[in-house]
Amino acid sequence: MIILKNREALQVHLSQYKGKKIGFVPTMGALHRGHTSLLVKAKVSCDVVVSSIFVNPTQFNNPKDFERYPIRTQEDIEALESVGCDVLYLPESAEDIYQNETDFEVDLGLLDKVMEGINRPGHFKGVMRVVKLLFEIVNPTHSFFGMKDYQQYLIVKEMVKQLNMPIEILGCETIREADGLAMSSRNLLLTLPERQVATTLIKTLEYCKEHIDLVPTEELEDRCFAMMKQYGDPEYFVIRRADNLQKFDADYQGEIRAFVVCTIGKVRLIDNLKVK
(Lines of atoms letter the chains of each structure in order from A and count residues from 1; the text may use other names and numbers.)
(Lines give C-alpha, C1' and ligand atoms only; values in the text may rest on other atoms or scores of the structure.)
Protein backbone atom coordinates (compact mmCIF):
# COMPACT_ATOMS: atom_id res chain seq x y z
CA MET A 1 0.00 0.00 0.00
CA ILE A 2 1.25 3.46 -0.94
CA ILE A 3 0.80 6.19 1.70
CA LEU A 4 0.59 9.74 0.36
CA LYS A 5 0.41 12.78 2.64
CA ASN A 6 -0.50 15.60 0.28
CA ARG A 7 -3.03 16.07 -2.48
CA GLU A 8 -0.51 16.80 -5.22
CA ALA A 9 1.34 13.52 -4.73
CA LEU A 10 -1.96 11.64 -4.53
CA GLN A 11 -3.29 13.13 -7.75
CA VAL A 12 -0.04 12.47 -9.61
CA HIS A 13 -0.14 8.85 -8.50
CA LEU A 14 -3.82 8.36 -9.39
CA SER A 15 -3.38 9.94 -12.84
CA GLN A 16 -2.09 6.56 -14.07
CA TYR A 17 -5.55 5.08 -13.50
CA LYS A 18 -7.41 7.37 -15.89
CA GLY A 19 -10.31 5.43 -17.40
CA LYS A 20 -10.17 2.81 -14.66
CA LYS A 21 -12.61 2.20 -11.81
CA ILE A 22 -11.36 4.00 -8.71
CA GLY A 23 -13.05 2.96 -5.48
CA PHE A 24 -12.85 5.32 -2.52
CA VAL A 25 -13.59 4.74 1.16
CA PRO A 26 -13.23 7.94 3.22
CA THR A 27 -12.74 7.35 6.97
CA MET A 28 -11.85 9.12 10.18
CA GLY A 29 -9.64 6.24 11.30
CA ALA A 30 -10.05 4.01 14.37
CA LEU A 31 -10.93 1.35 11.80
CA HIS A 32 -12.96 -1.77 12.53
CA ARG A 33 -14.46 -4.59 10.47
CA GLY A 34 -17.22 -2.28 9.32
CA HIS A 35 -14.67 -0.10 7.55
CA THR A 36 -12.64 -2.98 6.17
CA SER A 37 -15.81 -4.60 4.77
CA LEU A 38 -16.29 -1.47 2.64
CA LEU A 39 -12.75 -1.83 1.33
CA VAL A 40 -13.32 -5.50 0.52
CA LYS A 41 -16.40 -4.54 -1.52
CA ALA A 42 -14.39 -1.84 -3.29
CA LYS A 43 -11.58 -4.28 -4.01
CA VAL A 44 -13.97 -6.70 -5.69
CA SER A 45 -15.57 -4.14 -8.00
CA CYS A 46 -12.83 -1.57 -8.73
CA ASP A 47 -9.40 -1.50 -10.37
CA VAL A 48 -7.76 0.50 -7.59
CA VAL A 49 -8.90 1.16 -4.02
CA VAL A 50 -8.17 4.40 -2.19
CA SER A 51 -8.91 5.18 1.44
CA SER A 52 -8.36 8.32 3.50
CA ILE A 53 -7.91 8.94 7.20
CA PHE A 54 -8.87 12.42 8.33
CA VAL A 55 -10.63 13.34 11.56
CA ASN A 56 -12.80 16.15 10.26
CA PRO A 57 -13.31 18.89 12.89
CA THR A 58 -16.19 20.54 11.01
CA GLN A 59 -18.60 17.65 11.55
CA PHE A 60 -18.28 17.59 15.34
CA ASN A 61 -20.84 19.92 16.87
CA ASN A 62 -19.47 18.98 20.31
CA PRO A 63 -15.75 19.91 20.62
CA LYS A 64 -15.31 17.34 23.39
CA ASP A 65 -16.31 14.56 20.97
CA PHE A 66 -13.59 15.75 18.59
CA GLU A 67 -11.01 15.75 21.39
CA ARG A 68 -12.01 12.26 22.53
CA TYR A 69 -12.09 10.67 19.09
CA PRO A 70 -9.66 7.70 19.10
CA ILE A 71 -6.49 8.03 17.00
CA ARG A 72 -4.83 4.71 16.06
CA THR A 73 -2.93 5.47 12.86
CA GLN A 74 -0.48 2.54 12.89
CA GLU A 75 -3.22 0.01 13.62
CA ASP A 76 -5.32 1.59 10.87
CA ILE A 77 -2.50 1.27 8.34
CA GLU A 78 -2.13 -2.40 9.20
CA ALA A 79 -5.89 -2.94 8.85
CA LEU A 80 -5.92 -1.28 5.42
CA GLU A 81 -2.97 -3.35 4.23
CA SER A 82 -4.64 -6.56 5.43
CA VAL A 83 -7.56 -6.09 3.03
CA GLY A 84 -5.50 -4.99 0.05
CA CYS A 85 -6.06 -1.23 0.04
CA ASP A 86 -3.87 0.21 -2.72
CA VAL A 87 -3.52 3.85 -1.68
CA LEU A 88 -3.95 5.70 1.61
CA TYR A 89 -4.39 9.47 1.62
CA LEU A 90 -3.15 10.59 5.04
CA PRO A 91 -3.06 14.40 4.93
CA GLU A 92 -0.57 16.00 7.28
CA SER A 93 -2.85 18.97 7.86
CA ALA A 94 -6.43 20.11 7.35
CA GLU A 95 -5.07 22.81 5.05
CA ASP A 96 -4.12 20.17 2.49
CA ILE A 97 -7.81 19.31 2.16
CA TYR A 98 -9.42 22.73 2.59
CA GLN A 99 -7.11 24.77 0.33
CA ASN A 100 -8.80 26.32 -2.69
CA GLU A 101 -12.24 25.48 -1.30
CA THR A 102 -15.19 26.89 -3.23
CA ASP A 103 -18.72 27.52 -1.96
CA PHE A 104 -21.57 25.30 -3.09
CA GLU A 105 -25.29 24.98 -2.49
CA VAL A 106 -27.31 21.78 -2.13
CA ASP A 107 -31.04 21.73 -1.41
CA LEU A 108 -31.57 18.71 0.80
CA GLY A 109 -35.27 19.38 1.29
CA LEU A 110 -36.28 17.63 4.50
CA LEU A 111 -33.39 15.15 4.53
CA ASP A 112 -31.34 17.20 6.99
CA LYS A 113 -34.33 18.52 8.96
CA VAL A 114 -34.97 15.33 10.90
CA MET A 115 -33.15 13.03 13.30
CA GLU A 116 -29.43 13.92 13.33
CA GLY A 117 -30.17 17.15 11.49
CA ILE A 118 -32.12 18.34 14.54
CA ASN A 119 -29.89 16.91 17.24
CA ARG A 120 -26.52 17.82 15.70
CA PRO A 121 -26.86 21.27 14.09
CA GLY A 122 -24.22 21.88 11.43
CA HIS A 123 -23.12 18.24 11.37
CA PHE A 124 -24.23 17.42 7.83
CA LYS A 125 -22.94 20.71 6.48
CA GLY A 126 -19.52 19.69 7.79
CA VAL A 127 -19.88 16.20 6.34
CA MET A 128 -20.83 17.46 2.88
CA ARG A 129 -18.08 20.04 2.96
CA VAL A 130 -15.26 17.57 3.60
CA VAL A 131 -16.69 14.73 1.48
CA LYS A 132 -17.05 17.04 -1.53
CA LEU A 133 -13.43 18.17 -1.12
CA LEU A 134 -12.19 14.58 -0.79
CA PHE A 135 -14.14 13.60 -3.89
CA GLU A 136 -12.55 16.48 -5.81
CA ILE A 137 -9.08 15.45 -4.62
CA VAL A 138 -9.43 11.71 -5.29
CA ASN A 139 -11.80 11.81 -8.30
CA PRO A 140 -13.22 8.33 -7.65
CA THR A 141 -15.71 6.58 -9.88
CA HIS A 142 -17.26 4.74 -6.92
CA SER A 143 -17.45 5.51 -3.20
CA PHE A 144 -18.59 3.18 -0.43
CA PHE A 145 -20.45 4.20 2.74
CA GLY A 146 -21.68 2.14 5.67
CA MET A 147 -25.40 2.35 6.31
CA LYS A 148 -25.02 2.52 10.07
CA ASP A 149 -24.90 6.26 9.35
CA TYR A 150 -27.89 5.91 7.04
CA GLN A 151 -28.88 9.58 7.01
CA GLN A 152 -25.33 10.54 6.06
CA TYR A 153 -25.40 7.98 3.22
CA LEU A 154 -28.63 9.47 1.81
CA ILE A 155 -27.29 13.03 2.10
CA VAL A 156 -24.00 12.25 0.36
CA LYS A 157 -25.92 10.50 -2.40
CA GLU A 158 -28.19 13.53 -2.84
CA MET A 159 -25.23 15.93 -2.82
CA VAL A 160 -23.47 13.97 -5.57
CA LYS A 161 -26.66 13.92 -7.61
CA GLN A 162 -27.30 17.67 -7.35
CA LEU A 163 -23.67 18.62 -8.03
CA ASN A 164 -23.55 16.27 -11.04
CA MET A 165 -20.47 14.50 -9.72
CA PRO A 166 -19.75 11.36 -11.79
CA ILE A 167 -19.52 9.10 -8.74
CA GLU A 168 -21.63 6.08 -7.84
CA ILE A 169 -22.42 6.08 -4.12
CA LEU A 170 -22.86 2.58 -2.75
CA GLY A 171 -24.44 1.88 0.63
CA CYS A 172 -23.25 -1.21 2.49
CA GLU A 173 -25.16 -2.87 5.30
CA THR A 174 -23.98 -2.47 8.89
CA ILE A 175 -21.39 -4.94 10.16
CA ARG A 176 -22.13 -6.15 13.69
CA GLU A 177 -20.35 -7.78 16.58
CA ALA A 178 -21.39 -11.33 17.54
CA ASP A 179 -23.86 -9.90 20.07
CA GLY A 180 -25.42 -7.59 17.49
CA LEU A 181 -23.82 -4.28 18.46
CA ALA A 182 -23.13 -2.18 15.37
CA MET A 183 -19.40 -1.80 14.85
CA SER A 184 -18.30 1.76 15.55
CA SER A 185 -15.09 3.58 16.41
CA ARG A 186 -16.94 4.96 19.43
CA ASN A 187 -17.29 1.46 20.87
CA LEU A 188 -13.66 1.76 21.94
CA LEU A 189 -14.73 4.41 24.45
CA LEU A 190 -17.21 2.14 26.25
CA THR A 191 -16.33 0.48 29.54
CA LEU A 192 -17.01 -3.26 29.75
CA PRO A 193 -20.32 -2.82 31.64
CA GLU A 194 -21.37 -0.09 29.18
CA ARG A 195 -20.42 -2.33 26.28
CA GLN A 196 -22.79 -4.99 27.57
CA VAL A 197 -25.61 -2.46 28.04
CA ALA A 198 -25.09 -1.13 24.51
CA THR A 199 -26.54 -4.30 22.99
CA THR A 200 -29.97 -2.95 23.99
CA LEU A 201 -29.89 -0.81 20.84
CA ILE A 202 -30.08 -3.78 18.48
CA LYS A 203 -32.42 -5.66 20.81
CA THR A 204 -34.84 -2.74 20.74
CA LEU A 205 -34.57 -2.44 16.95
CA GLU A 206 -35.30 -6.14 16.60
CA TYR A 207 -38.29 -5.78 18.92
CA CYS A 208 -39.52 -3.01 16.62
CA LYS A 209 -39.14 -5.27 13.58
CA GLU A 210 -41.10 -8.04 15.28
CA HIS A 211 -43.97 -5.67 16.14
CA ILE A 212 -44.04 -3.34 13.10
CA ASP A 213 -47.26 -4.92 11.78
CA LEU A 214 -48.82 -5.43 15.20
CA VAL A 215 -48.58 -2.01 16.89
CA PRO A 216 -49.44 1.49 15.52
CA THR A 217 -46.26 3.30 14.48
CA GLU A 218 -46.29 6.13 17.02
CA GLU A 219 -47.15 3.77 19.86
CA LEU A 220 -44.32 1.45 18.81
CA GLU A 221 -41.89 4.39 18.71
CA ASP A 222 -42.93 5.41 22.24
CA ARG A 223 -42.66 1.85 23.48
CA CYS A 224 -39.14 1.40 22.06
CA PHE A 225 -38.02 4.78 23.40
CA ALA A 226 -39.23 3.76 26.86
CA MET A 227 -37.33 0.47 26.57
CA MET A 228 -34.11 2.35 25.78
CA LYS A 229 -34.66 4.74 28.68
CA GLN A 230 -34.27 1.85 31.10
CA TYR A 231 -30.64 1.44 30.05
CA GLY A 232 -29.34 4.78 28.84
CA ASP A 233 -30.21 8.31 27.73
CA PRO A 234 -32.05 8.00 24.40
CA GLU A 235 -32.40 11.02 22.11
CA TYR A 236 -34.90 9.48 19.74
CA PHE A 237 -36.39 6.27 18.41
CA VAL A 238 -38.21 6.83 15.11
CA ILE A 239 -39.64 4.69 12.33
CA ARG A 240 -39.39 6.25 8.88
CA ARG A 241 -39.47 5.72 5.13
CA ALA A 242 -36.06 4.51 3.99
CA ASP A 243 -35.97 6.72 0.89
CA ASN A 244 -36.51 10.15 2.47
CA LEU A 245 -36.70 9.62 6.28
CA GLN A 246 -40.24 10.96 6.47
CA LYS A 247 -43.28 9.58 8.26
CA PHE A 248 -45.57 7.29 6.28
CA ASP A 249 -49.22 6.30 6.24
CA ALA A 250 -50.80 2.86 6.38
CA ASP A 251 -50.84 2.56 2.57
CA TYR A 252 -47.08 3.00 2.14
CA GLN A 253 -45.51 -0.07 0.52
CA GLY A 254 -41.82 0.89 0.39
CA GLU A 255 -38.91 0.01 2.66
CA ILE A 256 -39.18 1.12 6.30
CA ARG A 257 -36.32 1.57 8.76
CA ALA A 258 -36.16 2.23 12.48
CA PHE A 259 -33.51 4.62 13.83
CA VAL A 260 -32.20 4.99 17.37
CA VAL A 261 -29.67 7.22 19.11
CA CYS A 262 -28.81 6.63 22.75
CA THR A 263 -26.00 7.73 25.04
CA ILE A 264 -24.57 4.93 27.16
CA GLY A 265 -22.30 6.33 29.85
CA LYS A 266 -20.62 9.19 27.98
CA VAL A 267 -20.73 7.57 24.54
CA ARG A 268 -23.34 8.52 21.95
CA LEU A 269 -24.30 5.48 19.87
CA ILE A 270 -26.34 5.37 16.67
CA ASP A 271 -27.98 2.43 14.91
CA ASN A 272 -30.77 1.56 12.48
CA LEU A 273 -32.42 -1.51 11.03
CA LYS A 274 -34.67 -2.34 8.12
CA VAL A 275 -37.92 -3.34 9.80
CA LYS A 276 -40.12 -3.85 6.74
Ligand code: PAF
Second form
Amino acid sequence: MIILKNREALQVHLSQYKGKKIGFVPTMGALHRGHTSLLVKAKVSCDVVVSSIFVNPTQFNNPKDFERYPIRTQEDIEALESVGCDVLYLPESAEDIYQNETDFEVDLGLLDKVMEGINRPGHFKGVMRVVKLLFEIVNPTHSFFGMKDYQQYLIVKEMVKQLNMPIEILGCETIREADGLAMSSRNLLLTLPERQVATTLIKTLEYCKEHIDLVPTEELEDRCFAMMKQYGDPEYFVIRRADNLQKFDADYQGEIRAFVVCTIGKVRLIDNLKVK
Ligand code: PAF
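Next block: the form predicted together with the ligand, after the form predicted alone:
Starting with the chain above, the whole complex follows.
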Protein backbone atom coordinates (compact mmCIF):
# COMPACT_ATOMS: atom_id res chain seq x y z
CA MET A 1 0.00 0.00 0.00
CA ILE A 2 1.28 3.44 -0.88
CA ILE A 3 0.75 6.12 1.78
CA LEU A 4 0.54 9.68 0.49
CA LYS A 5 0.36 12.66 2.80
CA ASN A 6 -0.50 15.48 0.45
CA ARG A 7 -3.01 15.99 -2.31
CA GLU A 8 -0.49 16.77 -5.06
CA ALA A 9 1.41 13.51 -4.52
CA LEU A 10 -1.89 11.62 -4.40
CA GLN A 11 -3.17 13.16 -7.62
CA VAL A 12 0.11 12.48 -9.44
CA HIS A 13 -0.02 8.86 -8.29
CA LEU A 14 -3.68 8.39 -9.25
CA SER A 15 -3.23 9.94 -12.71
CA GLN A 16 -2.03 6.53 -13.94
CA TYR A 17 -5.58 5.15 -13.36
CA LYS A 18 -7.36 7.45 -15.82
CA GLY A 19 -10.34 5.60 -17.35
CA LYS A 20 -10.17 2.87 -14.66
CA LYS A 21 -12.57 2.19 -11.82
CA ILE A 22 -11.30 3.99 -8.74
CA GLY A 23 -13.01 2.82 -5.54
CA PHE A 24 -12.82 5.17 -2.55
CA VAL A 25 -13.55 4.53 1.13
CA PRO A 26 -13.26 7.75 3.18
CA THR A 27 -12.78 7.15 6.93
CA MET A 28 -11.93 8.88 10.17
CA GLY A 29 -9.70 5.99 11.23
CA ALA A 30 -10.07 3.68 14.26
CA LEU A 31 -10.95 1.12 11.67
CA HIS A 32 -13.04 -1.96 12.42
CA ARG A 33 -14.57 -4.76 10.39
CA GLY A 34 -17.32 -2.40 9.20
CA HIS A 35 -14.68 -0.32 7.39
CA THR A 36 -12.71 -3.28 6.09
CA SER A 37 -15.91 -4.78 4.66
CA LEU A 38 -16.28 -1.58 2.58
CA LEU A 39 -12.72 -2.00 1.31
CA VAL A 40 -13.36 -5.63 0.43
CA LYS A 41 -16.44 -4.54 -1.59
CA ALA A 42 -14.34 -1.88 -3.33
CA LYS A 43 -11.58 -4.38 -4.04
CA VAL A 44 -13.86 -6.82 -5.88
CA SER A 45 -15.50 -4.18 -8.07
CA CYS A 46 -12.76 -1.62 -8.78
CA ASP A 47 -9.32 -1.53 -10.44
CA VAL A 48 -7.70 0.43 -7.64
CA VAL A 49 -8.82 1.05 -4.07
CA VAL A 50 -8.10 4.28 -2.22
CA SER A 51 -8.90 5.02 1.41
CA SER A 52 -8.40 8.15 3.49
CA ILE A 53 -7.98 8.69 7.22
CA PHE A 54 -8.88 12.15 8.44
CA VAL A 55 -10.72 13.05 11.64
CA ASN A 56 -12.70 15.92 10.21
CA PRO A 57 -13.16 18.71 12.80
CA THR A 58 -15.97 20.45 10.90
CA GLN A 59 -18.46 17.60 11.41
CA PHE A 60 -18.23 17.44 15.22
CA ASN A 61 -20.89 19.57 16.83
CA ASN A 62 -19.54 18.56 20.25
CA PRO A 63 -15.84 19.54 20.71
CA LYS A 64 -15.44 16.91 23.49
CA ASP A 65 -16.49 14.21 21.02
CA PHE A 66 -13.77 15.42 18.63
CA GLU A 67 -11.12 15.42 21.40
CA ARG A 68 -12.06 11.91 22.51
CA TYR A 69 -12.19 10.44 19.01
CA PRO A 70 -9.84 7.42 18.99
CA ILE A 71 -6.65 7.70 16.89
CA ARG A 72 -4.93 4.42 16.01
CA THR A 73 -3.05 5.14 12.81
CA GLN A 74 -0.56 2.26 12.95
CA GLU A 75 -3.28 -0.36 13.54
CA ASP A 76 -5.36 1.28 10.80
CA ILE A 77 -2.51 1.01 8.29
CA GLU A 78 -2.16 -2.69 9.12
CA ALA A 79 -5.92 -3.22 8.73
CA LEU A 80 -5.92 -1.47 5.34
CA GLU A 81 -2.96 -3.52 4.16
CA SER A 82 -4.62 -6.76 5.28
CA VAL A 83 -7.55 -6.18 2.89
CA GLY A 84 -5.40 -5.10 -0.04
CA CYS A 85 -6.05 -1.34 -0.02
CA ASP A 86 -3.78 0.11 -2.71
CA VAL A 87 -3.46 3.75 -1.69
CA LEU A 88 -3.96 5.58 1.60
CA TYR A 89 -4.42 9.34 1.64
CA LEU A 90 -3.30 10.40 5.12
CA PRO A 91 -3.25 14.20 4.98
CA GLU A 92 -0.70 15.71 7.32
CA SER A 93 -2.90 18.74 7.98
CA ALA A 94 -6.52 19.86 7.64
CA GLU A 95 -5.14 22.57 5.34
CA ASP A 96 -4.20 19.94 2.77
CA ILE A 97 -7.90 19.17 2.37
CA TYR A 98 -9.50 22.53 3.02
CA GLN A 99 -7.17 24.75 0.95
CA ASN A 100 -8.94 26.59 -1.87
CA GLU A 101 -12.36 25.43 -0.66
CA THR A 102 -15.20 27.00 -2.63
CA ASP A 103 -18.80 27.53 -1.45
CA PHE A 104 -21.52 25.27 -2.74
CA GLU A 105 -25.24 24.83 -2.21
CA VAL A 106 -27.17 21.60 -1.99
CA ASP A 107 -30.89 21.58 -1.28
CA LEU A 108 -31.44 18.56 0.92
CA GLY A 109 -35.15 19.28 1.32
CA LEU A 110 -36.33 17.41 4.40
CA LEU A 111 -33.43 14.94 4.42
CA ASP A 112 -31.44 16.91 7.00
CA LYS A 113 -34.47 18.24 8.91
CA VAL A 114 -34.91 14.99 10.85
CA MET A 115 -32.95 12.77 13.22
CA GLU A 116 -29.20 13.59 13.17
CA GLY A 117 -29.92 16.75 11.20
CA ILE A 118 -31.80 18.15 14.22
CA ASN A 119 -29.85 16.53 17.03
CA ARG A 120 -26.37 17.34 15.67
CA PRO A 121 -26.64 20.88 14.27
CA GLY A 122 -24.04 21.53 11.57
CA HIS A 123 -22.95 17.88 11.41
CA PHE A 124 -24.10 17.13 7.86
CA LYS A 125 -22.81 20.46 6.59
CA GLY A 126 -19.37 19.42 7.87
CA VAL A 127 -19.72 15.93 6.38
CA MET A 128 -20.74 17.33 2.97
CA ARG A 129 -17.87 19.84 3.01
CA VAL A 130 -15.21 17.25 3.65
CA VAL A 131 -16.69 14.50 1.44
CA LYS A 132 -17.02 16.90 -1.50
CA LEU A 133 -13.39 18.02 -1.08
CA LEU A 134 -12.18 14.42 -0.73
CA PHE A 135 -14.11 13.49 -3.88
CA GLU A 136 -12.49 16.40 -5.73
CA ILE A 137 -9.04 15.34 -4.54
CA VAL A 138 -9.39 11.59 -5.19
CA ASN A 139 -11.74 11.69 -8.20
CA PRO A 140 -13.21 8.25 -7.57
CA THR A 141 -15.69 6.51 -9.87
CA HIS A 142 -17.23 4.61 -6.91
CA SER A 143 -17.43 5.40 -3.21
CA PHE A 144 -18.56 3.07 -0.43
CA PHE A 145 -20.50 4.09 2.69
CA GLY A 146 -21.73 2.01 5.61
CA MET A 147 -25.48 2.03 6.18
CA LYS A 148 -25.04 2.28 9.95
CA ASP A 149 -24.91 6.00 9.17
CA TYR A 150 -27.91 5.67 6.90
CA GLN A 151 -28.82 9.37 6.85
CA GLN A 152 -25.23 10.27 5.91
CA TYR A 153 -25.38 7.73 3.07
CA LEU A 154 -28.62 9.28 1.69
CA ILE A 155 -27.25 12.81 2.03
CA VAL A 156 -23.97 12.02 0.26
CA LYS A 157 -25.95 10.33 -2.53
CA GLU A 158 -28.14 13.42 -2.89
CA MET A 159 -25.15 15.80 -2.82
CA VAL A 160 -23.37 13.91 -5.58
CA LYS A 161 -26.56 13.92 -7.67
CA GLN A 162 -27.15 17.66 -7.28
CA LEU A 163 -23.50 18.58 -7.92
CA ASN A 164 -23.41 16.28 -10.96
CA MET A 165 -20.39 14.43 -9.66
CA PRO A 166 -19.86 11.27 -11.75
CA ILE A 167 -19.51 8.99 -8.73
CA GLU A 168 -21.58 5.96 -7.85
CA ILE A 169 -22.37 5.94 -4.13
CA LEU A 170 -22.80 2.43 -2.76
CA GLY A 171 -24.47 1.75 0.59
CA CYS A 172 -23.13 -1.33 2.36
CA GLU A 173 -24.80 -3.39 5.10
CA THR A 174 -23.90 -2.74 8.73
CA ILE A 175 -21.39 -5.22 10.12
CA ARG A 176 -22.19 -6.43 13.63
CA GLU A 177 -20.42 -8.07 16.56
CA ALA A 178 -21.53 -11.62 17.42
CA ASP A 179 -24.09 -10.23 19.89
CA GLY A 180 -25.53 -7.82 17.31
CA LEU A 181 -23.87 -4.55 18.37
CA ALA A 182 -23.17 -2.50 15.24
CA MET A 183 -19.43 -2.06 14.68
CA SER A 184 -18.37 1.50 15.46
CA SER A 185 -15.11 3.27 16.28
CA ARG A 186 -16.92 4.65 19.32
CA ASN A 187 -17.39 1.11 20.76
CA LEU A 188 -13.73 1.35 21.84
CA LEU A 189 -14.78 4.01 24.36
CA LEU A 190 -17.31 1.75 26.15
CA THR A 191 -16.42 0.19 29.51
CA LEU A 192 -17.07 -3.55 29.84
CA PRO A 193 -20.45 -3.15 31.61
CA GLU A 194 -21.48 -0.45 29.11
CA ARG A 195 -20.44 -2.70 26.25
CA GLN A 196 -22.87 -5.35 27.54
CA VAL A 197 -25.72 -2.86 27.88
CA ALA A 198 -25.02 -1.50 24.37
CA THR A 199 -26.70 -4.55 22.79
CA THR A 200 -29.99 -2.99 23.87
CA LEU A 201 -29.94 -0.92 20.63
CA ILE A 202 -30.10 -3.92 18.31
CA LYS A 203 -32.42 -5.82 20.68
CA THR A 204 -34.89 -2.93 20.59
CA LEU A 205 -34.59 -2.61 16.79
CA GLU A 206 -35.34 -6.32 16.47
CA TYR A 207 -38.32 -5.99 18.82
CA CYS A 208 -39.54 -3.20 16.54
CA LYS A 209 -39.18 -5.44 13.48
CA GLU A 210 -41.18 -8.21 15.16
CA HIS A 211 -44.00 -5.82 16.09
CA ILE A 212 -44.15 -3.54 13.03
CA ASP A 213 -47.35 -5.15 11.73
CA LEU A 214 -48.90 -5.62 15.16
CA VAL A 215 -48.61 -2.23 16.88
CA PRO A 216 -49.49 1.26 15.50
CA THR A 217 -46.27 3.04 14.43
CA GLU A 218 -46.24 5.87 16.97
CA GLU A 219 -47.11 3.56 19.82
CA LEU A 220 -44.30 1.23 18.75
CA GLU A 221 -41.83 4.16 18.61
CA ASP A 222 -42.83 5.16 22.16
CA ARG A 223 -42.58 1.60 23.40
CA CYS A 224 -39.10 1.16 21.91
CA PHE A 225 -37.96 4.53 23.29
CA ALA A 226 -39.16 3.48 26.77
CA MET A 227 -37.29 0.16 26.43
CA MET A 228 -34.08 2.04 25.59
CA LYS A 229 -34.59 4.39 28.55
CA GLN A 230 -34.20 1.51 30.99
CA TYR A 231 -30.56 1.11 29.93
CA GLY A 232 -29.28 4.44 28.60
CA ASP A 233 -30.17 7.93 27.52
CA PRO A 234 -32.05 7.65 24.20
CA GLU A 235 -32.39 10.72 21.94
CA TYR A 236 -34.85 9.23 19.50
CA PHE A 237 -36.37 6.02 18.24
CA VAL A 238 -38.23 6.63 14.97
CA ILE A 239 -39.72 4.45 12.24
CA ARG A 240 -39.43 6.03 8.79
CA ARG A 241 -39.54 5.54 5.03
CA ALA A 242 -36.11 4.29 3.92
CA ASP A 243 -36.01 6.47 0.80
CA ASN A 244 -36.56 9.91 2.37
CA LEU A 245 -36.66 9.39 6.17
CA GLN A 246 -40.18 10.82 6.42
CA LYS A 247 -43.26 9.43 8.17
CA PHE A 248 -45.56 7.21 6.11
CA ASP A 249 -49.23 6.33 5.99
CA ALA A 250 -51.05 3.00 5.74
CA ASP A 251 -50.86 2.94 1.89
CA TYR A 252 -47.08 3.14 1.80
CA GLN A 253 -45.62 -0.05 0.30
CA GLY A 254 -41.87 0.75 0.20
CA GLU A 255 -39.04 -0.11 2.56
CA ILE A 256 -39.30 0.99 6.20
CA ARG A 257 -36.40 1.36 8.63
CA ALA A 258 -36.22 2.04 12.36
CA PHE A 259 -33.54 4.47 13.61
CA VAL A 260 -32.16 4.84 17.11
CA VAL A 261 -29.63 6.99 18.94
CA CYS A 262 -28.83 6.28 22.57
CA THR A 263 -26.00 7.35 24.87
CA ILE A 264 -24.63 4.53 26.99
CA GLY A 265 -22.33 5.87 29.71
CA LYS A 266 -20.68 8.75 27.85
CA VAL A 267 -20.78 7.17 24.42
CA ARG A 268 -23.37 8.19 21.82
CA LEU A 269 -24.33 5.14 19.76
CA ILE A 270 -26.36 5.05 16.56
CA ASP A 271 -28.00 2.16 14.73
CA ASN A 272 -30.84 1.34 12.34
CA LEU A 273 -32.54 -1.70 10.89
CA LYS A 274 -34.80 -2.51 7.95
CA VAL A 275 -38.03 -3.47 9.70
CA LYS A 276 -40.20 -3.98 6.58
O1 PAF B 1 -18.53 8.24 8.17
C2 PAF B 1 -17.44 8.78 8.42
O3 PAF B 1 -16.50 8.15 8.96
C4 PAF B 1 -17.25 10.25 8.12
O5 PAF B 1 -18.44 10.96 8.28
C6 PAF B 1 -16.66 10.50 6.71
C7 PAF B 1 -17.59 10.03 5.63
C8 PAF B 1 -15.31 9.79 6.59
C9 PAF B 1 -16.42 12.00 6.52
O10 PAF B 1 -15.53 12.52 7.45
